[in-house]
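Only one chain is included here, represented as structure tokens and corresponding to the form predicted on its own.
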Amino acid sequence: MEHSLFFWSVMGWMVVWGAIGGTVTRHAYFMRDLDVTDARRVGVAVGAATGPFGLIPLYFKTPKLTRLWKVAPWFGVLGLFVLAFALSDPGNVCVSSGSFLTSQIANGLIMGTIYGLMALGLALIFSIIGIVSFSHGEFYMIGGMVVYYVTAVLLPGWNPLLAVLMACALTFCVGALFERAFLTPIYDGRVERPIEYSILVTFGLAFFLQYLVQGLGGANPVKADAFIELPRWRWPADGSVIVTSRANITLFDTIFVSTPRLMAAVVSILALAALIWFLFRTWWGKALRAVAQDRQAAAVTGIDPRIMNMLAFGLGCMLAGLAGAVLVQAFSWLPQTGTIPALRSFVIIVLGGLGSLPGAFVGGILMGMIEAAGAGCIPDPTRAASYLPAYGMVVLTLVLLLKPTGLFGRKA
């Protein structure tokens, strides 16, 4: 009880001092007639990180808010805060075993990186087109569907990667088709209100696709096979290798990492880098860079903004079914396994920054370590698992309030 009551104060401590440096530091800016831009979110970290020992002097100097001041407060609430909590819990896993708090971060980095992949294709879209695909889930759903049905019905045995390369194809046909046919209105200027047009469009292309793939397989969980079996690998002080087990891989003998996540995540890591290549290296990446940047100084030097509109709704719907089949041998599948990846994509570019594609990668990985480290902490399994979605809300929340544009966004 003195514990959690310690834990608390040091919460109510961050939580007032923070609104109080908020508020402080942008009037004592203002009224210096100084850029007042990061006063409030350099206020907010500073008073929460040392209280008014740090705000007085920010008070009455008033110093040029460079990024280290932008920055480094930061990580003193992000220390203040696992301080606290070691101090408040210390017979919790993640204190007492270091073991156990390697492996929720060598898992966070791992599911990180594929929620980035999915992230980064409702960022591509977004910043291509200008809207919010709310049937991005629905492609993930379908892209683990595809390797499922390929690999364990229609052709057993089959290379699963050949059935990743299938899950794509048809994800981007899928998107590129529905483009065309349904987003062209409001290039066209046959749409008075495009925004809402996009939204209800893409809401009903998700309630169709996930019905369509109920009515055809049922809502029963199906799971594929892991595409390769890896052992678990152990290795001792002697330098030896025991194989114990297919499930995990065992690293130095601490760091446990799921076998199906590890390569989920080997292959997010070669996509981004083949997404990357592609927009820097071809033609076609190069001319989505530029319709970007300014569409009509594109359509300018001959590039079709249509044509580029209808590759990048098919590749980010590509990058969100290789998500869903690459992850589909992990967990279990069901017609409705989409919606809150999809949620947690809209966190994760809300983070990042609307529009951009490292922030979007960024995102997930912060993303990841942070739900990691909310199921881990928390003792009750049970408790740790329902409360994963709430994670995002809270991360969303708080960039709202304190950086609306995100990491890496800029004003409009």
Contents of the next structure:
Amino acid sequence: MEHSLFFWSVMGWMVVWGAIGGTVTRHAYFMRDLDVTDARRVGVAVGAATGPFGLIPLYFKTPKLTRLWKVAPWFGVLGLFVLAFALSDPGNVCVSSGSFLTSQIANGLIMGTIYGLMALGLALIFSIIGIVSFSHGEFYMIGGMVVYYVTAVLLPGWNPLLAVLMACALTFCVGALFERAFLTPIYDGRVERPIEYSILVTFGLAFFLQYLVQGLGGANPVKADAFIELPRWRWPADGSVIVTSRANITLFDTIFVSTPRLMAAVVSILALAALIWFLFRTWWGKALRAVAQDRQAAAVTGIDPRIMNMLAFGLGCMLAGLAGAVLVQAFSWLPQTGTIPALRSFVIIVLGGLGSLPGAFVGGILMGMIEAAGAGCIPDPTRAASYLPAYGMVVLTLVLLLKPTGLFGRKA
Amino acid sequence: MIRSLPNALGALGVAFLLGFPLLYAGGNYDYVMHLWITAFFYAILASSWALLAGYGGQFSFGHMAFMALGAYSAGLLDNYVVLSSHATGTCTEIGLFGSWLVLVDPTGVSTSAVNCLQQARGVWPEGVTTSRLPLLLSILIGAGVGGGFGWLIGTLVLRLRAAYLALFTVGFSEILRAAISAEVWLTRGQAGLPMSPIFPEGVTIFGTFYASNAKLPVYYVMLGLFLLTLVILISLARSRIGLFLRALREDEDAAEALGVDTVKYKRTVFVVTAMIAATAGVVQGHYVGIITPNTLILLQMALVIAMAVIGGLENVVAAAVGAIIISFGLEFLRNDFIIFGERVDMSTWRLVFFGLLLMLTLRFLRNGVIHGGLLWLERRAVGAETVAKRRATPKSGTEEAK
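Now show me the form predicted in complex with its partner chain; what you just gave was the form predicted on its own.
To see the whole picture, the full complex is given below, headed by that same chain.
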């Protein structure tokens, strides 16, 4: 970075004024007997974005905090951050190359779709059963492993989508069986502290599955072949709109997308459409949403909550397995692969609001963009790649500090 | 009589552990001692985690991260801070009571560059001595770093629901691992940071000299730390703080309504257990001689949890005994065997077995094996006493009933 001192002093300025703004604005609203629920957050955003210039009028005027007040300052914060970055590091490939930037955005969207799908599974489990599954990453890993073993070892030459379906079926069954065998005591008060029990028992499952797969398949990395290999093709003839090659697609000469990831995103979007159809158009899906809203009322209308718990856990695990199954063609796969995606899913559901399904998907897209920005823009690419889990943790810390209920959260 | 059995067994166990290295005369002396030292290390971690989780109800997955923070603080001090009797002139240094505190510049793992201390050694006169900081100081610093991070995380997360702490600590230990692996210039990454032995010049106990690689002094250091940990944990559990912890574990809202400052007590126990883990990390790091980021993988944390759960979460001594038994069990299950012509890699399958054991214990024996056994003994004792009382006064009992 060329002017790192400048960058870090802007960051320091933003943090200091953010902290001052949060304290002072809440105090101002509190002293005038106004609604303080959003005062601290708005104060932080206004302080960080404008420093004293926005805070002083806010302090003396104390306007009613409308939606505009809650959202607009955050775009100011984002803009200031981007501006400081661009000014302090003009030579960075992120700043100087528009093509790289658009490719990163496209990649972020693609990966974000898959992250969203995986986090959706975790959010589904939380919204129905009220627990956070710590074995989510292992189901992701198993999904990928099944696709690899089916396509490369057991049935080579078959359609890989069949393997994806098999991975879904297996993860669904394992999840549902686990729920039946180990999670039933938390519904009827047979364990004293259900939340803690569920954390430990799903963590135990994660440990068990990880080493079971390592014992069965070995600890060496595996990599599945790409689902489809695109023919070389360009349109129009000079390739100014679309050029395809074996591993890449180039759009408008500027956006580069890797084919396996694009295929993964396409399958994810299809799966998402199927999930939405299931949740909103079928009896079972409506019953699931009913249980998520009010367990007792759903039971009164004849929905068996126990079946719904089993279905929700199985579906949640299946979504993780699906995310792994479509991504195994893009990354190499180890029994330990699941840890970082699991962590990312945790961050996403906290960012989106625990138990909120749209929140999980929007959070997934945001997380994809943040990781693409982090991996692409931070100088020193090897370090940027090894700190991949850290971007999520920065987001998690900010969310916990500013809005623990997340973007779409219902209550604390 | 049954009632005092656990205490008698405990006293017997402590006496056995104190005398063991002096009386043991079997083969593989160093190997057996090493097993015991490792078992004590895990017992410290498992019992302190049991206090946090079983008494406080705070399920943190960051215990190994605090251990590693302690170990890495001590390792960095060990490598980059040196006490010297002569000024180097090339390094950053501070004069202290006639000797010099020298900050050595890190040169990383892949470079062959000469650091400032090695340069100075070339031009120094004869008789200049250098040494690392005293062990107690580095233990204090390591524990302080662990406790400091514990305080920060506790302040951020402990006011929220239980799942947030678990989520955040998983992430924290993953980041710490990423940072240690990535900052090769400072921590030497996956290659690991070398650490000097606990007694670099050897030690003389009761007239017998033990070299720096002898196991016996380390055994007693680790045993002492283990017993000290148990004393601290038990007194904490029996104090007012322990009472508040159990209250807020059972019903946080009710405890808060009765005036217990829940966040404060949760944070206190979180910081204390983090400091204990960090201390164990410092000693273990110096004993093993190297510390690598692989201590932070899921496996290590899962082992500590499995030990505490199988021993008994709500009893720190049971968790410690469980840890000792399991760490020996892990060692004995290490040998591969051949079944139907296939070689079974036991180093993986034993972990599968312990994962399954962890889940089954949680599901069917929620008090753990050892704590559950103790409770069963206690119930039998109470039952026997009640029956004896009834038999002694059969008539008054029946008359009162009428």
